[in-house]
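Only one chain comes next, encoded as C-alpha cells, the form predicted on its own.
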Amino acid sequence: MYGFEALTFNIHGGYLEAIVRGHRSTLLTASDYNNLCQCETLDDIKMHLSATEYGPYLQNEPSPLHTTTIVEKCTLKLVDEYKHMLCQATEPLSTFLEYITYGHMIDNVVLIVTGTLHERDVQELLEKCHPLGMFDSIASLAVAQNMSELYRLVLVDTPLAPYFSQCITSEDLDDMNIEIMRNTLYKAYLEDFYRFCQKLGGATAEIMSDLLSFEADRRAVNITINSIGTELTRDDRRKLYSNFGLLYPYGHEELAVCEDIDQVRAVMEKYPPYQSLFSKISYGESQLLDKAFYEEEVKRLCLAFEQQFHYAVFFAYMRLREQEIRNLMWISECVAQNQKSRVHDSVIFIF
C-alpha cells in the first residue's frame, strides 16, 4: 500500500539502501570532473582517480595504460559492488537487482551473434561482453545459424527465454534481422521490467514507472530515427515500441509514419517533457540528441534519490554509474588522441 512501505522496508531493504546512497555519494562530483579534463595523460588521469573509489582497481595498473584498461577497471568495481548487494538482497529485491542486468545479457547475446556473422573470432567478442551480462552457455552463441537454433540450442536455458518467443523465426541471421531481435527483446523486457515493478506497488512502482517509460520513448525516437530510409515498413516499426510510456498509444502511431528527422521532432514537441529536450537541438542536428536523452535520463536518476523506502535507488545508482563510465571512456579516449579541445562535449556531469 502506497505510504505505508517505511513500516516495514527496512527489516530487509534497510540495510542495502544505506549500501547504495553510501554508494551514490562516491560519484565523481563536477570539479572531478573538472579536473580529469585538464589531464595531458592516461598516467595523469589514473593519478587523479587514485583518490577517489577506483584508486584500489587502478594502482596496480603498469604504464602506459590503455583507455580499454581503465574502463575495464572501473566496470569491474560496478560488478563487485553489484555483486555485493546481489548476495545480501532476499526477494522481491534479488529479483528486481537481476531485472537490471537483462539489458547486458541482451546486448551481450546481439554483439556475440553480430560478431560471429562477421567472422570475429569468439574469444575476441566474450572479451567484449559486458561482465553483468554473462552468463553460463555465451560461448555456444557462435554455433547458431537462425532464430530459432540461437534459442533451442542456448538461450532456452537463460533468463531471456521468455522474451525470445516473440522473435523467433526460421530466417537466416543477418545485420537487419538482428537488429530487429535486438529490439524485440528489448521491448519484451522492458514490459515485463515494468510488469514486474507495478506489482511491487508503492513509491518503487511510481518512480520506476517515470524511468522506464522515459526509457521505451527513448527507445521509441531512436528506432524511428535508425530505420528511416531503411525497408522496414511503418506495421514493423510500430511493432518494436514498447506499450507503456508517455508516447503510448498516440504518439507511437505518430512515430511510425515520420518519415524525417523533422517529422519526428514535430510529434515529440507535442509533450511538455520532451519539447524543453528537443528545443536545445537546432534542426537537422540529431547527433546532439543522444546527449539531450542522457542529460534528461541523469536528472531522472537522481531525482529517484530524493524519496526513500524504495528499489528504484538500486536501478538509479547503477544507471549512473554506467554514465560516469561513460564519461570516463570519453575524457580519456580524447586525452589519448590528443582531441582536448572535444572533451567537454559528451561529458555528461552527474552531480
Given for the second form:
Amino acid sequence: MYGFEALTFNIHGGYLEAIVRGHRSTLLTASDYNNLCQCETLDDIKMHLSATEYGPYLQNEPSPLHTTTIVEKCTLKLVDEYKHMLCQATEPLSTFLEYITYGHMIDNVVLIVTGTLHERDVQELLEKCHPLGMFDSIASLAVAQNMSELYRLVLVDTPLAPYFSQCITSEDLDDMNIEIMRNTLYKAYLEDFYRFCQKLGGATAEIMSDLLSFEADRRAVNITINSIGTELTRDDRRKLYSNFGLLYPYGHEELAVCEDIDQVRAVMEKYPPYQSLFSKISYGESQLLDKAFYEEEVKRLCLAFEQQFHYAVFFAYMRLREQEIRNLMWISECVAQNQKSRVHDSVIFIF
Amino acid sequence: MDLFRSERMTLVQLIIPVESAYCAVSYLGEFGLLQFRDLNANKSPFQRTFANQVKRCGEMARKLQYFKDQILKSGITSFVSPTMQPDLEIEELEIQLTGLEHELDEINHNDEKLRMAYNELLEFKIVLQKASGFLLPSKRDTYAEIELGENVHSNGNYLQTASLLEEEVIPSTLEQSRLSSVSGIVCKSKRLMLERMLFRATRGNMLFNQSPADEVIVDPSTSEMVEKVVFVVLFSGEQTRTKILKVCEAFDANCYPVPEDVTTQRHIIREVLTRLSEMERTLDAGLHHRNQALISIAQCQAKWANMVRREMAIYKTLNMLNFDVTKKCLVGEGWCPTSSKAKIQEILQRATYDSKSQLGVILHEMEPTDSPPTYFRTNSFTKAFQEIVDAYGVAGYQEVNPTVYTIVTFPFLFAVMFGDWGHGICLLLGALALLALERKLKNQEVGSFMGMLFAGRYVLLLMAVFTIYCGLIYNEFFSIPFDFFGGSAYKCRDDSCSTAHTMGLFKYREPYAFGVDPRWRGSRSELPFLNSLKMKMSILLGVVQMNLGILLSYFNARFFGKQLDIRYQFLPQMIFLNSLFGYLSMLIVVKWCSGSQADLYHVMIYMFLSPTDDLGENQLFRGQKQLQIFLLLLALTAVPWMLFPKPFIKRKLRQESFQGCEYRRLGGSEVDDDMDNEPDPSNQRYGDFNFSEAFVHQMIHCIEFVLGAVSNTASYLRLWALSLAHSELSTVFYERILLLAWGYDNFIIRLGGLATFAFTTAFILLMMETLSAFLHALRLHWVEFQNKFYHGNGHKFRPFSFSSLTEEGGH
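Since the one above is the form predicted on its own, can you give the form predicted in complex with the partner chain too?
And the full complex, kicking off with our chain again.
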C-alpha cells in the first residue's frame, strides 16, 4: 500500500491529522522559552503562559502557585486533547492512540506496586500517576502480594495482560523484581507496538519503526548503564533488550557484556547515528547522556511532521508535548528554588 | 459637518511625574478621548513597570469571579439592590476580598467536612437497614454456610489450592463459628468491578449480597447525586478480611460494621437517626450562614468587579508609558482629537492639583510619524450607519466619509427593492417598538439577534419610512392597489372589460396623481409596464449614485491636494461614465417626457456597432446622431486619458526631484564623503518609486473603471429584479392563499388561510425578503458606490476610556 495513502488517508484520518497539526503549532517556541527562563516567580510563569494555549487551564488558579499545579494543569490540557482525538478516531487509529498510553500504564503499575511495597498511602500514589495511564482497577493493585497475584487480580483486565505473560513468577515483589518487571513489560510493549505499526504499513510503519527503534536502543543503553554493578546476570540483562532496533542483534550481544560506561560508549560509537551523540559527551560522563538522548528524540519527533498521511504525527505530538511539560516543570522548579543559573541545563527547545 | 471628514487628530506627548501618573491616567480614562501608543511593545508583560499591580488586579478579578461562581452555584438570585456602599480604596478592597475569600473558603471547607460526616452517617444508616436483611441470624446463616461448603467442594477438584482452602473452612465449620461478614456501600457504577475483584481475590470463597440504596447521596466534592448500592460480603478467615477490606478501599467502598445482635442493631439505628437529625440542623445553619455571606458579597460584586476592571485598565495603560528612572517621570505618547486638546490639558492640571504634585504634567504636540487614527463623533442615530460603512473598511484619516450619504441612500435603495406600504407599516411598528423600549433595552443584555436588531433600530426606522414612501409610489398594500390620490385615469369603453379587464381601457382624464395607476393591476400589460418603469428607474438611480461617488473622489483629491488625480482620474472618469450611461439616462428621461416609442436598447447597441448609421424611427431628437458620435469619441479618448498620463507624469516628477537631490549630493561630496551613507531625505519622502508597478497599477485601475462602468450599471438592475420578486411573491401569497381560502364559505378554511397568509407574510416577506433586500442594498453601497472613491485603509480611534471598558465587560 505504500505510496497510496494519499488516496484514502483523509477519509478517516484527515480531520484528526489536521487537529494534531494544529495542536503542534501551539507548542512553545524558543522565544517563549527564553521569556520563561527570565521569569522571577511562578506567577510570572503563569502570566506568560496565560498568553499561550495553557491560558484557560491556569486562569483560575489561586495565586501562591506550586510547580505541581502548573505541571498538573499542563498535563490536563494534554489529556483533554488526547481524549478529544481518541473520541474522534476510528480503527486502526484509535488502537494506535491507545498504544501510546500503554507506556504510562506500565509506569503507573510500577509506581503503585513500589509505593505499596514501601507502605505509602494509595490515594497519594494515585495522585502521582500519569493521567494518561489510568485504568479502572488501578487502585486495587495495592492488594497484590506477588507477581502472579498482580496478574490474576488486576492486570488480566487491562491491555497489559499479554505483556505480563512473560514475567509471571510467584516470587514476592521487591525493588529488583519490580524493576525487571517494568523492563520486561516495556520490552513486550515496544515489540508489540512495533509489530502493530509494521502491520499498518506505509509511511506509518516507516517513521514509527525509526522512532520506536530509537526508543528501544535508548532503553537498551539505559538498562545497561543502570545494571552495571548490580547482581543482574548478563543473560538476564540480555533478555531485557527489545528484539528490534538498530542495535539488534549484534549491539545487544556487546552491550550485554559491558562492565562500565566507557565500554558502552565504545559499543555505541560503532553505530553512526549514535556516534555523533556520544561525540558531544566527554568520557566517563553519563549525566549528560539523558539530555543528549532527549534532544535527539525531539529532533526525530519533529521530523515526523515533515511527512503527511501517517499516524506517527500523533505519537510525535504526544511525546513533544510531554517533553514540553518536562521543560516547564524544570523551569518552574528552577524558578521556585532560586536556581536560575541551572535553568538552561535541562530545557530542550522543541522549535 | 462633523461626519463628512474625521476629526483632526494630534499626536501629543505627555510627561507625567510619577506621583500624579495614576491620577492623570484615571482622569483621562474618565474623559476617554486619548489613545495611548504602546511604547513598550518589545517588553513582555511581566517585564513592564506595573506588572505587579496588573497581577494583583488579575488576582482580585479571579477572586471576584470565584465569588460569582459561588453565588451562581448557590442559586441566589434575589438580593436587595445595592444600598449606598462606602467608596473603597483599591487597597482596602484587596484586603477585604482576601478576607472574604478566606472566610468563604473556611465556610465551604467546614460545610464539606460536615457533609462528609453526614454522608457517613447516612450511609451507615442505609447499610444498617439493608444489611440486617441479609444478616438475619441462625437459619439464614447456616444456609449460606452450607452453600459455601458445597461451593468449596465442587471447586476443590479444579483448584490447586483446594487443600489449603479446606483447611481454612473445615475447622471453622467444626468449631461452629460463624462466617465473618463485611458490609458497606459502593457507587453503583463500580459495583460489578468490585464484585469481580472480590471474587478473584478470595478465589470465589465468598458470598456477595447486594441491594440498591433507597436514597441518593450527594458527593460533597462535585455536589452531584450519586446512586449507591449496599453490599454484604460473607467469607471466612482473617486474612481474607484484610484482603477484602483492601479491595473495598481501592474501590472507594465505605465499610461499616454491622452488629449481629438485633437489639444492638436497633439501638444503633436509633442513635444514628438522632445524630442524623442533629447533623441536618447543623448543616442547615451552615448553609444559611453561607448564603448570608454570599448575599452580602452579591450586593457589591458588580461594583467591585467594575472597580477592579478600571484599576486593571489603568495599570495596563501605565504599562504602555515609558518609565524614565532618572527623571522620575513617565513619558507617554498618544493620539487625541485636536479639538479636545485643551480639555485634556485642563484635566491633566486637575490631576496634578488633586495628587498634590509639585510638578505639572507637560503636554506638547509631536510630529506624527504614521497616519493618525480615524475618529468620527457619532450619536445613537448615525452610529449604526457608520458601522455599516466601517464593516467594509475604516475610512482613512480625513477621507470623505460615505456615511453622510449612506444615511439616506441606504434605506432608500432598500425601499426601492422592498416597496410595499403594508409591509412598510409592519416594519415601522417594529422599529417604533424598539425605539419605545430603547431606554429599557440599553442597559440590558439581549441575545445576539435582538442585539443586532436593536443596534440597527434607526436604520430600521428609516427603512420602514422609505418603504412606505416607495410602496405608495408602487401603489401596493400587501400587493393590493388603492386609489387614494383621485380615481384611475382609465375606464372601460363598455361592459366587456369588467370580465376581461385587459382590452378596451382608454384614458379619460388626467393621469393618476401620485404613483402607479391602480388600473394597471391585473391587466395584461401590467408586467411589461412595471418592468420597464422599474428598470429605467434603477438605471437612473444607479447613474446618479455612481456620479456622486466620482464626485466624492474629486472632494478627496482636492482636500489632499492631489492635482494629478483630479486631472487624470476624476475628469476622464466623469466624462466616460456620463458620455455613455449619462447619455442613456438622458434618453430615458426624454423618452418619458415625449412618450416616444424608440427602442433604447437598439440605440445604445448601435451607437457602438455602427455610429454613422441613420437612427430611423428610433430617433428621439434632432442631431442625435451627431451627438452620439461626439459622445463616443469622448468616451474613447477618456480611456487613454485615464491610463497613460498619470504614471508618466509621476515618473517625471520623481526624476526632477531626484536630479535636485543629486546636485545637493555633489555639493556635499566635496566637503564630506560620508554623506553617501546618510539616508536621503527626499528618497524617503517619495518612497521607492517603481515605474512598471505604478503603470500596472494604473492599468488595473483603468480597466476596472471601464469594465465597472458597464457592470456596475447592470448591477443596479438588481433594484428592479428584487422589487419585481417582492411584488410577485406578495401577489402570489395574497391571491393564491388568502383569496383562495376566502372563496370557501367555511370558517375553518378561512381562518387557516388567514393564518397561512400571516405566517408567510411575516417569515418570508418580512424576514427573509428584508434580509435579502438589506444585503443587496449593502452590496450596492459597498461595491458600486464606494469603489469609486473610498479607500477604507484607515484604523479606528480606540481611546482609553472607562465607558468602553464596561461595555466590553458587560457583553
